[in-house]
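Next up: a single chain in structure tokens, the form predicted alone.
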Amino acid sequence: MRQLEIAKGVYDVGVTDWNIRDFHGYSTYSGTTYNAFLVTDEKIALIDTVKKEFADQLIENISRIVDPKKIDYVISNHTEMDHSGSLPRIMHRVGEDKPLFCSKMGEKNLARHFSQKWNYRPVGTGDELNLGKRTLTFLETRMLHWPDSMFTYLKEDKILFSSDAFGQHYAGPERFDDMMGDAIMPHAKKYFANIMMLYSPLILKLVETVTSLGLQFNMICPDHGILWRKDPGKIINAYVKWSRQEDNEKKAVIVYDTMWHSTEIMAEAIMSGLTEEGIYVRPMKLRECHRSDIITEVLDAKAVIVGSPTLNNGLYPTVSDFLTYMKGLKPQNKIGAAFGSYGWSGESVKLVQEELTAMKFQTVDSGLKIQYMPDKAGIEKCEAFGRKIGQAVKG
């Protein structure tokens, strides 16, 4: 990715990672970008850096605009290594004594990451940095999604550099929302579901804070994916909707795995019952669907129905993995149900039920388990179970 002027004197100097396919457990089939931004004025500021492996490309992009030594300030909105990994190279080129602006927690994190005695300048919400004709304002966003996270706002141009918020793991020739239209929204939804959903209450508070400050946005520039210039409000409104997790659709996700197809047959019969009640259903087999894609579907589903065969008196490993992943993201306002087949002990349904209850799902009875292969009567039980869940979804 080459440097691009996104507003007069403001450049995206970030890089594209075309080949990454896993981002700490999140599938990135479309790659990603590590965006960084250069603001040129009487003083020059670099906002964020990139993953360590791409430091040379970042330096090359900056060098096409200015000599890196002419950069006066470096700003670190977030210390996660995909955005701070190349800081040692950058500070060496820029000058180790140049001011490095970050949050108070950012200073602690960077010092632990790199053991460097840089010229840290910790800032808080409302602090400003004058560049000449332009002003940068800082806004702390703790736990969105790390304790050190913050935003930087270019006041005169109304550009928000939003760190990991409002991003997407997407690499492509398009650089702005108007070049993709609604095609970018599934990427944004997946990003939110797998990274930001856990922090939904904090996102709603942040939106209230931004509203109270009267900030307006001509552009929102996240550190991953495309930039929002045509309609920044679109992604803000989407975050509010996703964060509320209240207006869930009449939709159910059946998440399951199977050993000898018994649990799979149960899943199909439960789906039939749900469909009879007019519920949109997404069956997702765990060895065929990545957990991050399943969580994306869970985000706006009203019901999550989890099926597992019993293996060694416990859960099937893929089901256990998924439940652990989902539990960490804390989806809210969901109906939950458990089902599964067994040979001689049958603990899996009870264990799934316990996990759903621990996640504060509204569970549908005590679950459904069938020994060995479901016969005609068993199929009918599954269909009735699906109808019961469907009625709960409809309220």
Given for the second form:
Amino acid sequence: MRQLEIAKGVYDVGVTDWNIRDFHGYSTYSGTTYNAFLVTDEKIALIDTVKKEFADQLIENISRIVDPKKIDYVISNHTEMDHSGSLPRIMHRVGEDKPLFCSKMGEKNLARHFSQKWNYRPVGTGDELNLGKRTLTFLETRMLHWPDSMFTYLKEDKILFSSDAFGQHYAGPERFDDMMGDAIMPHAKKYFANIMMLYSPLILKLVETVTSLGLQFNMICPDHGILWRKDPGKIINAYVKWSRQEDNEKKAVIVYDTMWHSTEIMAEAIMSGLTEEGIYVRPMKLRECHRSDIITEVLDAKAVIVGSPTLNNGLYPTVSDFLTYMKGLKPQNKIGAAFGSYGWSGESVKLVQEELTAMKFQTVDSGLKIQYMPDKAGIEKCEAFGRKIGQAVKG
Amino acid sequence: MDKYVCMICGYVYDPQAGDPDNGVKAGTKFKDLPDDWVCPVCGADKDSFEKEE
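Output the form predicted in complex with its partner chain next; the form predicted alone has already been displayed.
Full assembly next; the chain just shown is listed first.
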């Protein structure tokens, strides 16, 4: 339970989901928050709601500030159910006929979630809503990260309500960036890697638009995690850096799984070769590491080296899972390589290689496969393979 | 040549530019795009596009 005045007359009325550990397949070791905001002026606006299960808490948080019936406008920046799930309860309390502002796609998408015939007011970039002394401006941000996504900007206070963008799955006692310092950045990076990475080109374009509009931010309030008030520029700059997916660290990730440790032994020898070339390596075994953590490491790595044993003439299932996930997130500017141990047929390396090529990774080798256990000569091949990739990483 | 807009995500197909990342040469009219071509941003099919006004 929380409600917090984040600026004069502007309240965070969201909720904390301390115990969620799996957010639609994304590991959330620290839980998360669903942020919602109440802007009180001559008119009162509620920006976003929370996951359905937390509707009572949201209503209680609002009620400590104002009777929900007094809310004049409800704004839905994003249709996804962790932000819209409480709309039926909220609209019931606020008044079913109250205007519900969302993007054009938001209207379509909300109508596909809820049968209520709400008083939708679709808005586009530049549209304004006057609250009295203050004004809300809307900015459509399609595909950041759903077709319905938009931002709401409180003009006079220069506060951006950015929906999922700039968010982090983090639940803690802190509510602002200045209470956490750099400790929040790994959470923001993981969020970017798993939710935003595939829309990197759109993010760069958006930052350009925002810069050309001369918009300034005293505060950026995403719908998950802490709010950026000390240095909103920090998260914008981080988004630009992550969107460019430039290699700054000479880093390689070895993603693999193994049945009888053969592919694992190969992974370790490849790591030795890379290390010899001065590359920073993160080996990650798929049955131990969550795909959402691996993708976070992939984001700022130059090389992604994928190892799969051959199982029943195909890829090992966890490797398939990971490749499917990575393909959808469209990492850019990567070097790829495939390796694996096999018993008799050995299809996996070719299959991995094909997937990496389909993802437009630059492959530096046709792949390395070794039958059963790698012997001394096999280990040396792996080390040479690692050195070769390392040299390509260094360019 | 007419530009077409994706009604889902707002991507604009410009025939002058084509979609070279997905094997569509510059100068390809929208109607000449292969039937299995999809929006490079959101993956919506050709039916989700409308002519830009």
